[in-house]
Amino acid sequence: MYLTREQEKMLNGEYGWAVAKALELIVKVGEYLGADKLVPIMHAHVSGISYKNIGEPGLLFIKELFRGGGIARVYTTINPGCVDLMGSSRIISNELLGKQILVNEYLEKMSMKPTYTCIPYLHRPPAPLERLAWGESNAVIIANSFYGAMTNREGGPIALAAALTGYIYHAGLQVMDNRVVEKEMVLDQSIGEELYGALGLWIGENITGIPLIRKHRLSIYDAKIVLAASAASGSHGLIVLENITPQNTYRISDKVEKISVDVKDLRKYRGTPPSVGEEVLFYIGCPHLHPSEFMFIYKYLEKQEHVNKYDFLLTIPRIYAEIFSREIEVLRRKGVDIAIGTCPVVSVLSKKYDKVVTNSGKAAFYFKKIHGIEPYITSLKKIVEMIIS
């Protein structure tokens, strides 16, 4: 691998122990992947910071980088941890609060933005062809597919190393020749909001390579549901969306396989509605709610008396505690459980449930895999209607 003079200095320790170790990690992974060089990045997003997932080894790794002089050299955002940062959730357990706060403090002392969200594009939308080093699979696929940026699906340690060095390896989706559409998907027009989560799961499980979705315009809200689910059940980092993905950020192969997707293909991925007697959690916020989604829910519920007939959980970015403080308080008084800077995928639940009703295919995938809870997928609007019915 070719290294510039500055990169050689980093690797040799002239910028400190933490930078040397971080660049060593990037170089080794890059060489394994066949990278010819390193490229500078504009934004790192560090995932893998939940103490529930990384435990003591992860905490020690972050601590050593901090003590070794690690400081973010580029704009760096942080993924959700495993606790509700406001400490008021009845559903997300705060039993690991002390350890998670230690993780957070070390990252923040390394000049990383205390965003604690899986939608970093909320804070800084990337530009087409801008190089990133993002962890968090749903953020990665949105960055590539919706904004036309260039990032691989980086693991937490690699994204952290990229933040401390400002570089990432030139391989995978950082290389234009690897951003080639090989399959064209035509969706039945009857596939709508209630099936988008199931559609994403189907794509992740059944489609390899980079597909193009034809003749089905998706909003940013719809796109994040479809894309997040496909990245959870599969390995996708880029799905080209017709009339959305910037055209100069990919190319189409001369030989493209055409695939039709019908409603019947998605049925088994949706699950079954809750039955009488089941303990049910209604959940929206995976990925974290966009401001418009949050306000839609607020407007729908603000005139309702109470919604605590069911457990209803929303998970949102930390910044909403400031910009939506009044709305959050109103919803909490009505019985809505709101957890800030976390999500059930990376946390411990305080209660046991038989079923989760969600609009998110990603949440459905991980609730079953991690918590053993059977999912049912429907639309955001339908969930809100079910809560007040």
Second form
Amino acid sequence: MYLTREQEKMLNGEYGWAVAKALELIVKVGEYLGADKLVPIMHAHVSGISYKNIGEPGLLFIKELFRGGGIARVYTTINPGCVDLMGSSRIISNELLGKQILVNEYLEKMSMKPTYTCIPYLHRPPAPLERLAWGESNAVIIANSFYGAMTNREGGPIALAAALTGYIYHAGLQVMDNRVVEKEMVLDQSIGEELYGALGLWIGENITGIPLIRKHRLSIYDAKIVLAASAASGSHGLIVLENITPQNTYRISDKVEKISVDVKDLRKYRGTPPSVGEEVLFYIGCPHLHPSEFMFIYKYLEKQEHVNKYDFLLTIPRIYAEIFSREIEVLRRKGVDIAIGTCPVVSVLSKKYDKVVTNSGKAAFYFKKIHGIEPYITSLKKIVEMIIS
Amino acid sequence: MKHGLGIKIIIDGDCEAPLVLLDRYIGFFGEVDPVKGIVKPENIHIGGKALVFKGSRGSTVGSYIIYALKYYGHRPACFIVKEAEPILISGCVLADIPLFITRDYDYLVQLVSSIRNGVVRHVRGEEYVEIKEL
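Given the form predicted on its own, corresponding form predicted in complex with the partner chain:
Once more the chain from above appears, this time first in line as the rest of the complex follows.
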């Protein structure tokens, strides 16, 4: 692999132990993936920071990087941790608070932004063809598919290494020749909002390579749900959305296989509605709520006196604690459980449930896998209607 | 008797250690206890050993588990695998564990199974490992 003089110096330890280790990590993985060189990035997004997931080994390594002189050389955002940063959630457990705060402190001391969200594009929307090194599969697929930026699905250590060096290997989706559509999906026009989570799960499980979705009516909010689910059940990093994905950020192969998706294909991914007597959690916020989604829910519930008939959880980026402090307080008083800078995918739950009702295919996938809770997928609007019925 | 076996070097380093074979893929997160240095459920200690296995699978947290093996004093002497992937490579860089891809995994498994107390020797820069019976 070709390395510049600066990169050679980094590798030889002239910028300290942490930078040397970080660059070695990128070079070794890059060589294995066939990279010819390293490329500079504009933004790193570090995932794999929830203490519940990385435990003591992850904390130890992050601490070593900090002690070894590590500091973010590019703009770096941080994924959700495993605790509610306002400490008021009754659904997400704060039992690992002390350990998570330690992880957070080391990351912040290395100049990473305390965003604690899985939608880093909220803080800094990337430009088309801009190079990134993002962890967190849902953010990666939005960066490539919606913004036309270039990033692979990086694991936690690699995204961290890219933050400390400012470089990533030139392979995979960083290379235009690998951003080639080979499949074309035509959606059954009767697939509506309630089925977007299930649609994403179906794509993840049944489609390999890079597909293009034609003739759809997906908004950014819908796309967020479809793409996140496909990146959870499959290994997708780019799905081209006709009229949304910026042109010239992908190519279309001469041979494109056509695939049609029918409503009946999606049924098994949707799950069944809750039955009488089941302990049910209603959940929205995977991926974290966009400001307009949060305000939609707020406006809807503002007129209600109480929303405490069911357990209803919202998960949001840390920054909302400042910009939506009043709205958060109003919703909390009504009985809505709001957790900040975290989500159920990376945390411990304080309560046991038989079923989760969510608009997110990704949440459905992980609730079953991690918490053993059966999901039912419907639309955001339907969930809000259900909890006030 | 000595056997020379061709390898592709992913992370280079000297290694001279007893051989341990686990003819399967290992999910380091969940299947390896870094504090004790053992692979579950076989309960095999891998600290200081040359571990032969198919490769890694599962969560990216696996890289941190490999790092923790070193931290807790159970760093394997080297890994010889059928195939590598980014999680395994990252973990080996973090923990300074030499990582080699064998050019003939089936032959290696057959060889390791047929000898007792096998030892692996590798010298930095050489494109092969030596295997001998003690």
